[in-house]
Amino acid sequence: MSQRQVLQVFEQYQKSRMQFVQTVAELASRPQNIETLQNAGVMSLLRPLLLDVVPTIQQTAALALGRLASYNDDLAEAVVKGEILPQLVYSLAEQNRFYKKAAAFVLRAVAKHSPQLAQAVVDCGALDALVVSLEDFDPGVKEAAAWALDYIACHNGELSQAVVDAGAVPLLVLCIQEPELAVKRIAASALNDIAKHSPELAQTVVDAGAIAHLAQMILNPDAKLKRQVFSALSQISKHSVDLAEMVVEAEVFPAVLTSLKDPDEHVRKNATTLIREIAKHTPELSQMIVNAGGVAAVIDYLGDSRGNVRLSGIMMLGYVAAHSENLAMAVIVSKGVPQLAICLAEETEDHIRSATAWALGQIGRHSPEHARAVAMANVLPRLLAFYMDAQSSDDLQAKAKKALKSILQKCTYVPALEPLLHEAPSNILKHVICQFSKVLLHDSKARRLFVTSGGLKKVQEIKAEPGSLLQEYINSINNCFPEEIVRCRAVCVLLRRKPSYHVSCGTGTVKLLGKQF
């Protein structure tokens, strides 16, 4: 054979290898092909191609492996068991930028599935190579490395600490200052996933100077970047008062309030979450938010939103109101109660209803004035219905019951109390009767209305255990009226039960079958 014919054999072999990896990579991009590829033993065939003499074949083989490993944890496990990871880690340091991106993609695809697989990526020495890649000249390599680090850090505090110990945080902070949006986004996401696990990890992110750079990007026009920025600032703020104050000192207010009108739903949600995480810590931080117009802005946000995105706003109002009477009154003055009442009526998910019930309870528990504002929104019957509905979740029932009790213990608004008198079970009824006993003692007009509306008659119908608190409250109500009126009402109740009896009422006297009452 001539030299040309010999070389043609090698050229054909190279073309065949190239065609094979390109076809497999293409097939691996479609979920319906994955099982067939797996059954055909594709993993064992791709592994040697990672060491191919042709760089393009190496890169395409890595791309195919990444797509396969990304599909499910079984295939990711096969990558680990096939001892492919050490070769990829080695290639991160030695190969060209195209291979580096593909290798980082495989590491990310394996790490994303579970803490165990992420730990396998760490154990093969990937962290050091990925951190070095954060300093690469090519933005695509930086992005791919940051993404892999993000998927490792997101699982738990131990893996996040491993990422921190490898020196990733300062370089991620540098990455959020890069001009490329894709690099900024994934670096902010990685900082978010590191900070979320513990105050110590969040402090590490803060110490690297992340807050100032994140705060500068709040008004960036890119929605995907703003989502990550608000999420990262929220994860930092949630851990402690000091961290929340550091975020506030970066002058995120009032700029963050502008984002509550952002066209992107996730930006609005994450911005509201940031406000919530700051507001929950202290009255002073909540007052700062009130002064900046944050309560009114969140109430408007609730009016423009539906579903799960409302949750952070609802909880934010509850946290603000929980701190003090004045802050709860600020929520009331800003028309927060009617908006929460709308949320309670419109939302169908129990966890949103639970949060709304909790927030209303925090507003109404401070004083009769606060309770009246909540009661006038006609939420008490709805809270009672949620509590009594067997279809309600345990959490919703518990939150509705607690909110009812908190509001009722301060409520002196008779029109809101009366419907509960006829519908509430005994454990709620005792709080309603207690409030009536307080109101009727000092309000003659309320006493007249209580008689004419049938309230007194209803009280006489209640069967209370002798010596119980409920019986004491009933006695207190009876003592608010002349004895003959109470007896008349008692006899009317008895007549309803025994209609064959005859009654004659004289002045100050009631007779039943000749017996004087």
Given for the second form:
Amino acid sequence: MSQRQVLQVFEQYQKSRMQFVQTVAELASRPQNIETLQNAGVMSLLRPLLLDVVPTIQQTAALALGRLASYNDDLAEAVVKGEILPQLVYSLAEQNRFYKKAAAFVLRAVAKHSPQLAQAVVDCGALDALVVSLEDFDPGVKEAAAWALDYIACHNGELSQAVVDAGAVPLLVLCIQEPELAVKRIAASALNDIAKHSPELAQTVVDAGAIAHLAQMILNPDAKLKRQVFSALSQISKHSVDLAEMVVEAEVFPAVLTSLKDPDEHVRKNATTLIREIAKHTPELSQMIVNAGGVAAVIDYLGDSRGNVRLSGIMMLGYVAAHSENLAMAVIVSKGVPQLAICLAEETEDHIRSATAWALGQIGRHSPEHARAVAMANVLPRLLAFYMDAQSSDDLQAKAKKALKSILQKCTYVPALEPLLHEAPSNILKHVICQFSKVLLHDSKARRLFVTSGGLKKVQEIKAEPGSLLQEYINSINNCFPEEIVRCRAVCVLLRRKPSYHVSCGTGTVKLLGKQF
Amino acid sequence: MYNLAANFRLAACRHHGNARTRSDMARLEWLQRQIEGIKEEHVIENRYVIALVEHSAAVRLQSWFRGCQVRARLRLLHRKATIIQKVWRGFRARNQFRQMVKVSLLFRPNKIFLLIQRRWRGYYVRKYIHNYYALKRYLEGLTIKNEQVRKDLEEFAELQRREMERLAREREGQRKCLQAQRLHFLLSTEQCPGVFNSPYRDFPHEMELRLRSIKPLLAKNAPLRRDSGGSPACSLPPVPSKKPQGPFRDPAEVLQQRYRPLEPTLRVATSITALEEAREELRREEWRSRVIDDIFQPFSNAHKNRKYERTLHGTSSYEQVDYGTKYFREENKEKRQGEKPFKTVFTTDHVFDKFGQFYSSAGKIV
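Same protein, different condition: the form predicted alone was shown, now please give the form predicted together with its partner chain.
Then the entire complex follows, led off by the chain already shown.
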């Protein structure tokens, strides 16, 4: 046998390994092949290939493993149990950039499934290697490492703390300043996932100087980057007043409002979420947003969008209105109530409806003026319908009831109260009657209207337990009218089946009222 | 007096009669000299009358001056009196007011208290609790600001939309341009109208105009199509599974031929640096397989071939060269050079390379 023939054997072996790994990697990219591959024992075959002498085979094997692991958590667990991770981590520090990328991909694919798997990745010492890769010269490696850190940190506070302890945050902040968009995006996303767990973690991110760089990127034309930036800023500002103030001090404000008109839906949603997270903390921050014209912009945004993305805008209006009377007035003046009424009518999902009901309740609960503005948008019958509807969720019913109650306790707008008198159940009726008793005592015109519209008759029909609060209110209403009218009405109620009598009696009362008042 | 007047009249008459005469001039001088005397005479005559006139004038002056003096004093006295009156009246009025306040406090204290309370409450509430007018102003301002923000955002959105439309238009234009470049062969000619230039229509299709304005895509500039990147077998017709009826070859044979590995000629298969490589390989082989570094020398005449070995101290890499000691110039240059340069590459006979490799059996005859 000549030398060439001997070498040919090796060459063939290498070629077949290469072919095998490439084919497996390609097959693993389709979900329908995964089961078959798993049953064929692909894991045990790929593992030795990770230690192959040829770098290309190593990389492709890592790629195939990553694709398998990202498919489901069973396969990811198989990767962990196969003791593959230490090899990867070891070679992450040693090998060339292609291999680094592939190894970081496997780590990411394993870590993304569950906190336990992410913990397994952390336990094998991946964090230090990943943090070192963040300093790599190649942007692709940086991206892959930041992505893996992102997936590790997104599960819970302890894992995020581990990522922070490994010293990743300053490097991620450096990654934000890279010129490559992909690196920026992933780094912003990683900071977002670190900051979202606790105020301390968010403070760490802020201490690394992330806010200034994030705020600079608000006006970036890339939509995906903007999504991540707004998300990160909102996760930072959601924790405490101080953090929210720091975000505001980075002069995000007029710039955020322009993003509410962005063509990308998620950018708009995340921008609204940021405004909401800032507005919810204190009246001062809310006032700042109102003065910057944020409320008008958010109301416009509610008009532009449909469905789930409206939720954060609705909640933002609710938070602003909840802080103080003047802020609620500002929401009303910015034409927020009709927009919320439209949302309440258009949306079909219960959680958005309940958020809208809550926001309306927050606007209407301050004073009669506020309640009047809410009642004039004709939302009370709709709220009542949601409360009465057996199909609406418990949360929606509770929110609708609370909103109705808080609005009715301030409402003195009689045309809105009238229909409720006929439809409302007793626990709502109590508040309606209470409001009537207060209004009728002072307003003679309303008294006249109350009789002619049949309200007094309705009041006589209510069966209240003697001595109850409801009965007291009814009595005080009756005391507002002369004895004869009340008695006449009572008789009418008794002889309800004779409409002719009822009509004549009605005209009689009007005449009588004309004399009396 | 009358004496003087009569004299004067007389003189005037004379003067009037013959004023040009010399005697008249002399007379006038005389008369003038006389006037002083007449004046003195007159004063002495009327001294009592003059004294009377002067006296009355003096009295008049004195009365005017004294009147002024007295009036000034009266004015001064009036001013003083006003001051006294002012102070006294103020004193009286203040006393009276105090009395009045004391009385009203004694009998109707609530009104004052209410007044103070009202003022204070108004001030306090406006400052700390709720200022209606301030709120109204603020809300008006807010409405204006909201309008402005809405307008700005609308403008911004409009700008963005236009920018996106522009980009889309540009992309569309590029796409159409590329398509036109690809379809350039459909351009109509003088003789024959193209597909886009139907003679049944009034005006040619938009594409026709674009075809006219654009240059065709050159073959080297044409973007690669994805499907043409595969093996040349893609463009070949499919091989049937069964042997079709007729003078056709067996499908297995066809397939074998189609997927026959490339067999290049010896010349193509050989590397251009094959000679150097072979030499290098030989050298390496020799180095690898050599057991002893000492060159094998024949036994006879060994002393002639022995090379001088220096001592370790005297060892130097700079060996003595022959140039300069044995010779200075190349001798017999012409003798060494041949007529033609040495040929390293030979022409090959292609006929032998192709033997038995042709598809057709006709080739085998060669």
